[in-house]
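In structure tokens, the next block holds one chain alone, the form predicted on its own.
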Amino acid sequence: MSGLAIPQTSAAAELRNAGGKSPQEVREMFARVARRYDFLNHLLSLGLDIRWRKVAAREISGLKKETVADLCTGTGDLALALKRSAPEARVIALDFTPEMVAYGPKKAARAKLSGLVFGIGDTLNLPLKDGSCAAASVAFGIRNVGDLDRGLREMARVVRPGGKVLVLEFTKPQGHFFGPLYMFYLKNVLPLVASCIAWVAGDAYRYLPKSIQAFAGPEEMSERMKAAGLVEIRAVPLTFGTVHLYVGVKAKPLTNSTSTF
């Protein structure tokens, strides 16, 4: 793991995310579940989380020797998918929970993937220069950020004109039958199974449905991405709308001929 220092978010103690947790509470929660995080994710999503990340990673498949920033990277699953999709790209994977991001280099080594840099970084205050990346991504992490709009602005800031911002996130599904059934699973079945496998995971998976219910839906997310300076915004529903992939392009100055991909 790299020696990038963790930036301090101003007034962090006053921030609350969609699920009502402060940045410190989020960090502590993920530190507790880090060891079982991958196993629980794959089990409780029936392996669909692997497919969702592949769909997101395909958005950069034409990228050459440029930098991609994967934020709230957790244990690095999306970062690895991005690298597989764009082998020539350099992927910087950042998370503000050291216990989570520590697994990334081990997984990259097992997968025999090079060109990935793992470090500590807060999505609200990224240690990256303006326009230094061809793309910035986050999978199931923007919902946990204490200030959604600021997080989106930071992602847009570090992306060059014509580059992409990718957000993969859970969504409360619509419909009179599937929607309630899915939320019942999230509220009752998922936390019970998680706590049986690892008792420390119970809190994280009770927090999950609460944060999904409170989080922005596709229309609101699209508007917020637009407000962050992004254009050509797409909200792609996956698995009956339980997950959405949001794609936005950083607007180019009229005199700038920077290519997109």
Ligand SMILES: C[S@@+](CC[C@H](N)C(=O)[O-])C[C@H]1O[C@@H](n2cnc3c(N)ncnc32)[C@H](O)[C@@H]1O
The other form holds:
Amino acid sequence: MSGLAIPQTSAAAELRNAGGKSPQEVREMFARVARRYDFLNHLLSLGLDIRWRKVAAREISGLKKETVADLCTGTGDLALALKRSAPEARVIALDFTPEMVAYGPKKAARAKLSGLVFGIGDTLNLPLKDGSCAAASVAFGIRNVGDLDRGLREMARVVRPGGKVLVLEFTKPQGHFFGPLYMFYLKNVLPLVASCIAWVAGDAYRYLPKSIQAFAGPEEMSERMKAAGLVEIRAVPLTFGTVHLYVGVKAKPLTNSTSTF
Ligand SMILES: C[S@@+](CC[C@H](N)C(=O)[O-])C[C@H]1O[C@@H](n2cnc3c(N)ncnc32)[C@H](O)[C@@H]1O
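Moving from the form predicted on its own, what structure would you give for the form predicted together with the ligand?
Let's see the whole complex now, leading with the same chain.
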């Protein structure tokens, strides 16, 4: 793994995420599925995950030589998409599961992308200075973090005034027909297919619907982003509302003239 290697972890053992898992359990779960993570992701989302990340990455297109932090980066797919969207930007990609983040540098090298740094970092205790980034992003990660509000505050902290916080996350779709049908797929089909491909993935894909059901919907997420000090919040539904892209801008002090992009 290249670049940062900062062994920061959430010390608080009492932390639990929306799916009821502790940080240690989350780390162990992703360590077990790391090898199959990309394959299962693309297969079970029918390739839509690639498009969702592209939509998120478009939010920073046009960014010049500034830093973007991709948190809970996993195997680095959003980090790569961000780099493609803003080739001049420096992307710092952090995750607290070494087995996941280990794939990032290999994928960046294969894609011939430079200017990305992968490392170990806890989203609840980021090894980044206040206001050091033009944007901070997280794709399908914040639901797994042990304290949503603290995670959002950390993201807002490292972003400079006028910069963006981007959150891509699953949502429970509304609607009397599509909602239950989708939840049936998530609860029954997904874990079955996943465990047929890799037995160790069964647990992760049983946890997925549980955590999606318990996680904040668009209105609540928007409120919580606002509480974290963000303004101009947008919740953009993707693929029938099964996923939302949340965008918030770090509020500028009245005297500050730094730009939004
Ligand atoms: C579902 S994966 C998402 C990976 C990637 N962002 C993507 O789009 O595929 C969730 C990731 O969040 C990481 N994670 C969960 N809690 C974390 C925390 N507190 N700090 C850093 N990483 C965390 C896990 O290790 C895992 O790699």
